[in-house]
Partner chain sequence: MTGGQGVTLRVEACGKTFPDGTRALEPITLDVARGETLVFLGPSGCGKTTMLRIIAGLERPDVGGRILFNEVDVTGIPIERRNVGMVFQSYALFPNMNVAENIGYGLKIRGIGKAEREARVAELVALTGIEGLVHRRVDQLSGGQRQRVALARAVAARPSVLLLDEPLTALDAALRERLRVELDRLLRTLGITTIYVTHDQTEAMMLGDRIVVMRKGAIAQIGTARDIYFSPASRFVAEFIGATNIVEAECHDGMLALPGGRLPIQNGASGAVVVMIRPESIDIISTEGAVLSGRVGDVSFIGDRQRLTVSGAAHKPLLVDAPNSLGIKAGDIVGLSVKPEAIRLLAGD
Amino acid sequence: MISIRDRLIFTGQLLFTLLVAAFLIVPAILSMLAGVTVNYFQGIRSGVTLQWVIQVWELYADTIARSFVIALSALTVTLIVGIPAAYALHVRGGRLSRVVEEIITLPLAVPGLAIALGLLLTYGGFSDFRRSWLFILAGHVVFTLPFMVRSVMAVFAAIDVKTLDESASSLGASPWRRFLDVIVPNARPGILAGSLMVVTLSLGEFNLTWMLHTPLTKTLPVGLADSYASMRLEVASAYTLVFFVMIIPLLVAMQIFADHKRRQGAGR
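Structural coordinates of the indicated chain alone, per the form predicted together with its partner chain:
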């Protein structure tokens, strides 16, 4: 019993949603096409080519490699720093823990530009550090750490890890043993979700990185900005295409993971 009015409303909403989706997706498709088109101005009729991608590879392979190195390093650091911290903040509780949590989530609110400026003003004088990719890493760690900590803490809150911890301690396990045997294995979903987030964000980070990089420490997004400003549209598009190819699997993994979690949650 669907009235004509309901039909109209449905169609209207569908069209609207499709329009929004088109706004988001059409330019991405255009850029992917442009990256493999001989001449974008003439359109796809001018032929399909990989020459731009190859050119990007020749020009920018180092930025891609560096971005991966930085993303994986940021992941390593956030794992080592974030998981124990999430655990400690969760079991300790209390006001101090809330204050600490508030402080470490501040980098989400403070624009990257401000953080980068602060880092430059503080460490600009240490020229060896300033010139190395580790300087960029420092910024990425500050920026991605809250995602790891929150993601892990969310799991802890959901599984009552405090009681699990107490129960392991009643069986004779030392704090360190408990951490390895009980805490980390049960935090795995949060660790995985946090890791995907950290890597994705680090690979795409621009605001901080643009301020922190030197000509010798360019990352992928920095290279992208570079190519947008100075390269022909096809090369810029091919470079963007490379970025999409890298980032899409991560996004898909995140999506699958979120769906999986939702389904599990619904099953309970």
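Rather than the form predicted together with its partner chain that you just supplied, could I have the structure of the form predicted on its own?
This part shows the chain on its own.
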């Protein structure tokens, strides 16, 4: 039997959660509604239109495609580099591994503008590289790699990697096959969590990208800031609407995929 005290606590927690959700979601909804109104200052009564959305698509379609290319490329690089790095750091252990791990995670404590400035000072002289979207990709990899490494290492810390590796070795598996067929499948929850973080952060990263981009290599957040600064409020709001429509389904799909894989792993 649920007591009155428990009901009051639950009700209070529910109301607080709804208030926080409303505080975060309502502004986004209002911004998206402004993107489909004829005149923002008159509100919905001025009429509903898609002309601002069409204008945004005509002006910024390249930034949308480029953002997804960079995000997926960053995910690919962090998977190729981050998983072996996490495995090596976990197996090696000791003071040196902790030092290397701290160096890898250093970008989390350094502002994105400082990371971008370091990249500009180091590689800014390579003009072709500087003008390419690969320059932004390099910055995104530096920024997101720690999330992949830490997510995978967290899983390694929860399982007996050494026993799994020794068991596969006793069966005659080569180091490469042990890594691909034994270690990686057992690290799947961390890989999926890290992948979700990498894609989310890459798509929404602004400070670092703002420093690294050129007029021909804008991404979604940079284009959004540009539209807010130089165009009508309706156009900027339409850009916000396009941003949500393009990104939310991708993140939801990735989350569903991660949950499906997690349930499959739990059912074995």
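Residue numbers count along the first chain shown, from 1. Whichever C-alpha set is largest while still superposing within 1.5 Å between the two forms counts as the rigid core. This is a predicted model, so every value here is computed, not measured.
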| property | result |
| --- | --- |
| Exercise: are T76 and W176 on one rigid part between the two forms | yes |
| Rigid-body rotation of the smaller part between the two forms, in degrees | 13 |
| L8: CA movement between the two forms [superposed on rigid core, Å] | 8.9 |
